[in-house]
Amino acid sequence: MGHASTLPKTYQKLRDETAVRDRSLREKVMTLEEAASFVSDGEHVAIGGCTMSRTPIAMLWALIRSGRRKLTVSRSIVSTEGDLLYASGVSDHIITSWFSQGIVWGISQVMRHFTENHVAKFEEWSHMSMGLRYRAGAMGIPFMPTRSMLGSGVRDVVTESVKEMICPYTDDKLLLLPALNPDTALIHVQRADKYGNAQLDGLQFMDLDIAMAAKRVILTTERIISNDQIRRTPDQTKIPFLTVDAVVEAPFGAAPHECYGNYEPFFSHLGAYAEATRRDPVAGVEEYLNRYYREPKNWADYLSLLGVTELLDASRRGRSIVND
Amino acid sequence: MGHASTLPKTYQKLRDETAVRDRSLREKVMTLEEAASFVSDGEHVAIGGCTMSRTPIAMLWALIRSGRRKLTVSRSIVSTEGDLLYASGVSDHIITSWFSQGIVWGISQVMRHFTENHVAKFEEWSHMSMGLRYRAGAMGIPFMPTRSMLGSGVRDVVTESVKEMICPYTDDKLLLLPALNPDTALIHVQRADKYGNAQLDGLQFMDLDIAMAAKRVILTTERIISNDQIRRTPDQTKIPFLTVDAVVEAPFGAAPHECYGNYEPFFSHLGAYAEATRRDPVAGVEEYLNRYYREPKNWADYLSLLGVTELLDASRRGRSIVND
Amino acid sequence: MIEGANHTSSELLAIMSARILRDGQVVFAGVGVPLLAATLAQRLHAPGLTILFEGGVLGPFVVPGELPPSTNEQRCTRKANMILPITDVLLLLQRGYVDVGFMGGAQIDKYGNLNSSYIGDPSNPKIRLPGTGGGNDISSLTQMIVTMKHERRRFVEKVDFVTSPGFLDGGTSRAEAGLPAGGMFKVVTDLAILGFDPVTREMVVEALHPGVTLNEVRDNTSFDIKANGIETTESPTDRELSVLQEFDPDRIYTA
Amino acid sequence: MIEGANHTSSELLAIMSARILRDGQVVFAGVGVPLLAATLAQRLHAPGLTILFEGGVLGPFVVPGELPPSTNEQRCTRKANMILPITDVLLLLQRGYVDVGFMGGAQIDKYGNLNSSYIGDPSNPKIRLPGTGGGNDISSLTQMIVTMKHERRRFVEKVDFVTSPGFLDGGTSRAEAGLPAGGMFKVVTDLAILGFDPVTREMVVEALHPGVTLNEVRDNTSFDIKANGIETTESPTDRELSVLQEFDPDRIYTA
């Protein structure tokens, strides 16, 4: 089984793949496990959110439990979920602009272990380039011209994936970033209806473009709301139902990361993870996977392991953004 | 005096022009007349809103009264304001995708008179192409690749302004639309603070891209609100203060067009205008300009001429979108 | 023309067009008859029809008696699922999320090219029309249904100007111009329903409205037009007419 | 190094960097010392400083004691003027709305090129670092202030990998590579403030912190470095230190 190509498709192929999708207004609520079965080994999966924000942890949890292999994973910035994807064998190829738990915890020793030993690949693009690649994919164009990455090593290491041109209008040098159209996008939101209309509060990151660019979108949501509520404030809808293929209600679906306005990161849990993987990257992450990903019976069981005290504390801090 | 070029600038020029702008958080509230003085003859002025929605009528009213000449004007879709710009001599070159009062009133006889007699130019691009040209301008890139307009007469008549290329990734044929960076953007919004942070309700049209693309932005707003209110809901801010150069409070600033959630179009006023210009395009529009644009002492005087009954009726209908 | 006692030809256009739309489709609709037809289909046989408006609206339910003057006013946004910038709603076409575009036309030719820009020589026109709006984008990027009155001056051998590309010069010329997706699907007139030959891409008559003859269609078409296993459409029903009249009580678009 | 009884070297970096920022500027700030420095400047001498965060935040006021773990969490959005998508906040750099970018660095060379990707051979590195994030974009598209500890292993003749371009090979090479705008402005270390020669684009010492000698700077720099009319900076004031400590009471970023 090969890896997904992450270079642009011909327009005909892009259109054909979209044409056969069921884009009608239909109910698509399902379980985490059902949604996980949509993803095939070897696919390119894009992850919404950024660093520790609105990471679709519940869906990644289900993917890791389902035993998927050799996914190519892309994301704006990758945090602890990248360690878990490498260590579980779900992905051996991550495309992103930055990969580590977060600056306050120091460099990810798990990322170092897997990349320095050539077990897995960390393909690095600049942050804006990641965004523009998704945006080109969302717009149905094969590339986006940009001024970034020129002259740098970042450009050189992806030289087989980029083109340069001289602008026919201005004679400026431009880099043409290849469109990124993921096979599946995983996006966690505060609220969505059963059709997949999603309303996001606060930071949007690259989620709108990722949803438009992907061939399939799996939404997890803190709460499924009525379509009536969506239609009362249509200018708050950020992802339209017609791009969405699955909707899963997953309360605390980004824990131990944050979900804007709902909960902040679970700092002590994340601190303990960082400490354990600093001591021993391989054993530390394996133990974490067993305890939090493989052994729990279900998502509620996982949340119980995080602990009610932590859930309440993260929620209290999270809600302070709207109720200070 | 020549007309503004509407082809892409070199990156150096674009950057230099932006670097010298005062982008600091500073108060910029002024009168319509003061804001009108920012615009020079021969410039390229972009107009926000679309057709009869959030047209910055108050600012156009001030520009017409100020006697500006030979502006190149661009807009997504042009309605009655285009007639007035032609007839007043403010503009003899309008770049847009569609130009007429609105389908229910039939074709604009004023537009016909000026264009068919070669007095003024109506440069036609597809609607998405207009949007992508502004978007390229907003993004700081010299062109946007697209699949639209290819093979059509619309493409042929602007052949000197477009380029084609074969995609180096997919071998597809692409049209490269030139970025549009207007000298001045005129945008009317529901609310903005004194620094120019604007929050738009409902339909956004191309306003966000126009604001980012322009070298100067003049905002008119139904109401100036506090910066505190802006900071309570920062994810509702659509235009950031650092792109804005002038803020003018202009209640009913889009009348007789609509302002989402505030008032609908003034249908009987618009019907009377259509009828008058159908009978005699030249005399009809001249009479209208005299009565509504040249003779009123101030903006309140203009609104008085529209009539309190019409103002109330348009408001009642307008508010029904949020209070039905 | 079968403008009877109980309906106008605009109503006929709206009803015949509405019937072509299928439940679950995503339809990019222009103002006027297309908007009415899409709304009619939504209320009758296609409750899951998703309407897109150029002003930036996804999945609205237009309110009876409150028809918008264009696709860019707040009336278009009633009970919408989403409001988005114009450029982004049009990009849904380019990305491929739209099943069918639906609009009126001033002039059409045998390959389904539409003209809404100039009557006469474009550099010195007899009439300067309002132009493309989103018409060029819609017809460049998706499958099209066009609805218009069937008149010789409108159905011409070659349009004065290609505002919205159909099949250009026929055959594979559309794809060769850089438009591999979409193309003309149906033309609905007050006389007939027309399709396009899958190889030559010439317009063909597929169905006649009740009481209309093929000769009548040919008399009102200024190019040679073939017929393809002609069917006869069903007359507008009272239900269709009453829903239409409920939506457009002032006959703004169905006069 | 002048780590005294009353401040850490991170506090020194934050304070010396903050002083370079001017009121009214638009600053794209990374997490850690840059965020602290920008916040400090905002509270002391630049109340109209506009901070941008990569996560999509324009003009926030970070709350004391609630420092975000990165620039991408809700703590970054306190009292912001606007929240926008990541790509769009980064595009403000490309469009030219940003005066200065401000970040830390792991390794820098004499032309101000920064490395935050690989220590050693990129194809077989000794250490795989976290990578560019927005660093490449910021340094490609605007003027840069970099703040970092002054150590020989960090100040190298040539970086192992150019993550974020400074002046590349010096002279006009940056513009020739396609980056006509921006470039390195200042490097703030715990020993000195460094600038770049306007022609050769080589790093030069512009100011020393109190008690630091030029030789000390040269000892901690592994390439030849010239001095340019050297000044001495003012010691951190109590006011600066107390505001910093108010913002970072747990010394997350100023340990």
Contents of the next structure:
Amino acid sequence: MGHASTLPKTYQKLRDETAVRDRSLREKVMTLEEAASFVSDGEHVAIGGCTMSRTPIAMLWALIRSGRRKLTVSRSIVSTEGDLLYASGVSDHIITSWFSQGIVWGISQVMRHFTENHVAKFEEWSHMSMGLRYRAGAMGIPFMPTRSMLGSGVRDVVTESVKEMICPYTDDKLLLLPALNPDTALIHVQRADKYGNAQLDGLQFMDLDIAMAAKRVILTTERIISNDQIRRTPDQTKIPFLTVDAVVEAPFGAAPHECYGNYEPFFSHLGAYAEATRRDPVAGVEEYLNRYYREPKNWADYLSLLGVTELLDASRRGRSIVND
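Okay, that is the form predicted in complex with its partner chain; can I get the form predicted on its own now?
Just the single chain follows, nothing else.
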């Protein structure tokens, strides 16, 4: 598709490619490693969730271990996963509205190192514009007209990527935001069936539009449930099977981030990471990648490194939100 910030030469071609996808009801369960093979170097990958919520860490873990390179990554708000994507060499271009480990820890020192030294690119849009760009992609239209960013300095940062028009009905000036159509979307959910019918609890963020806008969707899920269970609560199925290409059961698949109703963030773990990267952004993130991404034999081994105490504490706090 070329550079993620520019539209394809023929948007109709993109729609045609999307139209011929296999949308049949078929089993799509596979391993993290098998799902990672769906992503090729240089592609545009969208990440579901927001900040530390439902980040598809397990899938990103597999991509980093697979040695992917030069991915353009987009997300509504990027957290620690952006640090790891930059430092591992998986991505050299991130499109988002904010890049921070979280309000508690402030702006990412790793991001500052990579962008200030021109090693990688941080393309900043407003939060509203990110949502509208995914919405345009989901609707199959090449751009979305809006007033968002017209009075903001953020508009000046992306001046080469946006155009203006005069509304033919009102004569108002409007900004035209180019659609975002990722090659692959990575989305983590609370539960899904083997066909890819996904049910979300809590905030949905931009995930529904991302799933509709992407050429392919990889779901990781806390647990795979039967299609009969899915059909008992059809109103909770937010992402339908016809958009999904792979389903991976990955318990604690967002850890050390949170998954609403299942577990809260692993605050002590994230605090230790923040302190290490504050002291030395390069050495801190490299040490973290070696310990938690390169050395574990498998996902279970990764979870064991997080620690049983941390897993149980995060689970207790997560369940208390929905049970109290």
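Here, rigid core means the biggest group of C-alpha atoms that superpose within 1.5 Å across both forms. Values in this document were obtained by computation on a predicted structure and should not be read as measured data. Residue numbers count along the first chain shown, from 1.
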Is there a C-alpha shift of 2 Å or more at Ser226 between these two forms once the rigid core is superposed?
no
Large Cα shift (2 Å or above) at Gly140 between these two forms, core-fitted:
no
Superpose on the rigid core and then read off how far the CA of Gly153 has moved between these two forms, in Å.
2.6
